[in-house]
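Next comes just one chain, in structure tokens: the form predicted alone.
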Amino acid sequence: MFEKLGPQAPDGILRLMQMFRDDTRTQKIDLGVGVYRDASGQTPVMRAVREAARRIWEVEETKVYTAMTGDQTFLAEMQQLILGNVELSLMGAAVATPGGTGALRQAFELVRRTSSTVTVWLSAPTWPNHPAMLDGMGMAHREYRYFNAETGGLDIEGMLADLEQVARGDVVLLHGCCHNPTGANLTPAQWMQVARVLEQRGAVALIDLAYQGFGDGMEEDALATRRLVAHLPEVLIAASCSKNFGVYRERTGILIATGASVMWCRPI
């Protein structure tokens, strides 16, 4: 079996991190990976998360498994964080994945047990995993014009105009803030076109929420996925605690889904 498997090219992040450390240049910066460094270039844990540490150390009795769907006050309390209010929180399911990448792909899981012919539709551009993990799954998707390299800012008539493509049941992938690479992000009033379009095309919005606090604030950066949640019928948000938490090497993530639909699936 294994003499079948060829190596396989390096990672061109973890290639430009090496290329970083081998550099003896002392002006130098690194822009290989998307973690928080302080003044220092220090990823440090924050003091919330020391704090946390010690008192699950204290008081934690069992290392039993949780539910399948993982521990239902992390899921609890952060559909709190990224909905907002009890009312949309109880419109959706959630479960804990390792990390936002496990939450985008299972996301991608759930969508294909549903069809086999959907399409989702990406950012051009949008963070390579995104189209790396549908390529592994054989799952097809399209690109929606986003960046407008001339201006250096969004492309809001070229998205609006792709957008009016998408076919019923197809799945749309946006960036809840921070849009990564571009860092162009929508208004709020250029949020409510964007789901007018996907209401009347009758698509489904996956919203990948990795850096919420990173942009304007915790609650400014959840506006939009709320918003979203609150106009249309469905909507999967694969969020990330890796950035606003700092612990990346935790790899904890949540897959929430709303709608009516999804009640019968809400943990009792």
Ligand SMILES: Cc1ncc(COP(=O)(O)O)c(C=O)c1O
Contents of the next structure:
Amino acid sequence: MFEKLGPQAPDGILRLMQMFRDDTRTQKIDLGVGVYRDASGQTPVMRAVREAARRIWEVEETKVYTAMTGDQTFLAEMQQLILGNVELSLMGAAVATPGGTGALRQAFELVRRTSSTVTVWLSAPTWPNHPAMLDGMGMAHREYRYFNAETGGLDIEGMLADLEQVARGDVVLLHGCCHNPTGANLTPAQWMQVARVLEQRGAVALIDLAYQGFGDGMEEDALATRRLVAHLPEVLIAASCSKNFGVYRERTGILIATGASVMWCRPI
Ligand SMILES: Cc1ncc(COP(=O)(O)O)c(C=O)c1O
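Instead of the form predicted alone shown above, give the structure for the form predicted together with the ligand, please.
Full complex below, order starting with the chain above.
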């Protein structure tokens, strides 16, 4: 069986990381994987994370399975962090995932389950793993304009015009804050314009929230997500804890689905 599998194309970022390691120059700057490093070049365990791990180690009395969806306290606290001080009864259905990547994968799986003809709309450009995952899963995707290379900023007119082409039930993937790779972000007023177009088109927003707290602050960076959740009947949120907790190797993330119709399936 395995001989039928050809070699994979080398991953560009991993290749860049290897080139960085092999480079003997002392003045080099690592522009590979975006992980936090302190002045000594280390990716430290944050004090709060170390303390939390210590407390868990002290009080944890069992290693029995959690619920299928993951630790319920984690799910509730993460929803508070992302959605704000929402009533427990208003929270969506949520599942713990292996990082933000796992959350995106789960989101795509969920979408594919609801329709085989759905198209997922991605910003041009976007994080390369978005199209890579969709290609791997055989799911259709299209691009909406996002970045204007001439101005070095957002192409809001192009974005809104392209989102007008979205079909009912299509999924529009949006970076909730700190757009990767452009760093060009929408203003609160522009987010409302996008929300209105998605509402008119009957589209589902899938928000990739990988950098909450890295832009303008924890609350500020969640604002667009909260606005979309308040405005749209159905929203999916794929959030990562890798960057803002500095727990890259723990593969910690969450997928949240909000909307009236998710109430019946929560919590498992
Ligand atoms: C835009 C974006 N989404 C999702 C992820 C995935 O996060 P994780 O490392 O938690 O899988 C990243 C990580 O770089 C990212 O940049």
